[in-house]
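Single chain ahead, by itself, as structure tokens, in the form predicted on its own.
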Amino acid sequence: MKRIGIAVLGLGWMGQAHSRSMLRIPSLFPDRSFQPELVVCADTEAERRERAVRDFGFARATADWTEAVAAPDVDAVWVTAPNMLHVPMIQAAAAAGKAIFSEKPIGGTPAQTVQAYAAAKAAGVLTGVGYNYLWSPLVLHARAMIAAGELGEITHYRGRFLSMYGSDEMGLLTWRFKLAEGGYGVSSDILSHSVSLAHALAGPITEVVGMQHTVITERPVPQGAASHYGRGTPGDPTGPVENEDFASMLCRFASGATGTFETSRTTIGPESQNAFEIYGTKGALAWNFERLNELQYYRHDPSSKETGWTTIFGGDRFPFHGAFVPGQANAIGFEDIVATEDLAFLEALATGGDFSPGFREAVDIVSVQQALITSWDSRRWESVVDLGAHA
């Protein structure tokens, strides 16, 4: 069994995610070809640096990153810290030689998602980038249905991500609004969720159009250091957003499909929707995050009259859903979800084989954003140019 060393930078939620992962992994997956040892965590803050110890069983932790990730002793970087980090961290880990998996985006504009591409192809790395959804095992087998043919020719797709998490005007002024540190906004963050799920659903996307709105223009400054969900009170001084908090799409497909999509870290009511309803000649599927362990089915048949929406609950004999608990309908979560990519991604590592979605998935993905960034000012259509064709 092939031993990876892991170092991860940023201790945050998803840094706490993935580590957990590593350490479950072994016990829920026993036919993996690697074992998984949590070698250093760079983290700025002293008590995550002594959690990532104490608690979740480092090796060792630092406040360098940059020596995390030129250890000898680690194969494989988890990029987890904020936006504005991940593209001198994926450059210095390619320079290093090592496995990089980044949470998304990989850069906070596409010209950054380029970059960090460019550095990892030229270095011949494997990537993994955390569009963590594709793995819930209820998409992948609405995945395998539409490659079966079970939908038929695929008509019109739906995509949407509409969040609350900015939905509070006392909600702080933190990096995730500044266009320098956060990158754009919900169509880096949350959209790009969204577009990723089409992508391996329905396939490549080639023409878009649409429009973005920033809701609260205004949030209150940060005194010292800030949680995304920290509220600020009224009298606060108070400092610009500067990416947008609302953004929707029209967009064409390869295939010919149509598409529309729409996403929001404002909205009031829908929690975490990250959804999507895909139509074809022979049927239906939709699915949102908020209620992960369902699949809805329309069976199209015009001989019946039993006709309407069947839903299909999870259950073990789904993708990688037996790992974490036995039956039907018996829910799993979302950190089961990054335990699945995570074991994807060693696995890969360990065997020399491929994984997907990697850095040149996201660069499709940016491809997709530039267009619709473009299509913001010039309301008009714009054509999918792709952007990693000369990285």
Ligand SMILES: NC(=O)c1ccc[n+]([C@@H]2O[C@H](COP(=O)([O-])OP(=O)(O)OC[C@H]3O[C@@H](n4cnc5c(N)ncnc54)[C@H](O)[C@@H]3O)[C@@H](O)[C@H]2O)c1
The other form holds:
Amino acid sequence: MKRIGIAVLGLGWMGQAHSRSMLRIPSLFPDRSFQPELVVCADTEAERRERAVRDFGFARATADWTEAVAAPDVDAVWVTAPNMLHVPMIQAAAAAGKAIFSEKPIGGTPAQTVQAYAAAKAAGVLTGVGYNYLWSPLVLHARAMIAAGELGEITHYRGRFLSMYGSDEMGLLTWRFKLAEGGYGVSSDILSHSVSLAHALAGPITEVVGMQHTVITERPVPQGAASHYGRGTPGDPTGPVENEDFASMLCRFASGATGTFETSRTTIGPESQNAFEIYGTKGALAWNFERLNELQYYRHDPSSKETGWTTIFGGDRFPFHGAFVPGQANAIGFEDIVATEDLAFLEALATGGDFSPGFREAVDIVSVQQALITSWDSRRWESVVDLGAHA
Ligand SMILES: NC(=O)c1ccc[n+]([C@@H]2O[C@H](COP(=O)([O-])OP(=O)(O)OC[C@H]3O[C@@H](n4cnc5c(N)ncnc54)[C@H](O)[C@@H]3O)[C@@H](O)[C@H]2O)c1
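Next, give the form predicted together with the named molecule, keeping in mind that what was shown is the form predicted on its own.
Below, the chain from earlier opens the complete complex, with every other chain and molecule after it.
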């Protein structure tokens, strides 16, 4: 079995999720062709470096991510730090010839995603991006149903990612709300997830028009290390929110289908509603991450009176599900789909295979985002220009 030495850069929410994946992969997937080894974790917080070694079993930890990237016993680098660190980390990892799995959206602006893509392309290294929802077993099944023509011709797509992570006005002013650390707001952070699903299910988007809005304009400044689920207390100093809380767009796909998208971090009610509905001439499918283990299917049959939506429960008859739990309707969760994407990436690295979504697909997603951003100012429909064409 091929040994793959791993560096994780940033042991926050996603750094911990990916590190736990590496620990679980051997017991979940005995037929794999590699052995993951947690070699080094880089984090600027001393408490996280301690946890990396004590609780996650990394061989060592460092405050200097450049040291982790350059280490000769590291084959693959996981970039799980705040958005503005993605590009320098990826450029260094590419220059050192390491395979790179980066969390989305890669950088905080479309131009930064293109920079990262260009560096990895020039180095010829394997790349992957954390559009983890694509790895949900029922989303993979929806893709297979669409590819097999079960929905007929796709006519319309509705994507939304409505989250409550910024809905509390006492929620902390973490890096996600600042231009210099997070880049754009929800159009980078969560619309990117919606577009990744739309591209996979309905093909490329060719033109868009949209709007954006910042709902909560001031937030408490964190006192020390903070999660974006953390709260300040009344009287804390506050600072301005520098990017959008809400973004929406109308779009047209290359196929001729129409689409609508809504994303927000401040709406109250939908707690983590990353969802799609896709309509075709023969049927429709709907999925919502809040009900990860259910896929809704409408089969169009004009000869039947018993029409309506059917719920398909997740189970081990769908891709990867049985690695986590056998049987039908026994649920899997968020970190199980993260472990699945990590398995697929490491398998591609060990066997010399391809992995998608890689940095090229991330550029396709930010090309849509760039057209949307342009339309915020022009207040007109904008064509999607492939930002990766000359990278
Ligand atoms: N795919 C998903 O579902 C998903 C979910 C959440 C976040 N993300 C992405 O993951 C990335 C990280 O987000 P998060 O929520 O885990 O952030 P986080 O704030 O929880 O963690 C970031 C970590 O990076 C560390 N860090 C900061 N500066 C550093 C430096 N110079 N060197 C090394 N470490 C440093 C911090 O101390 C912290 O431990 C972002 O790009 C975000 O968009 C993806």
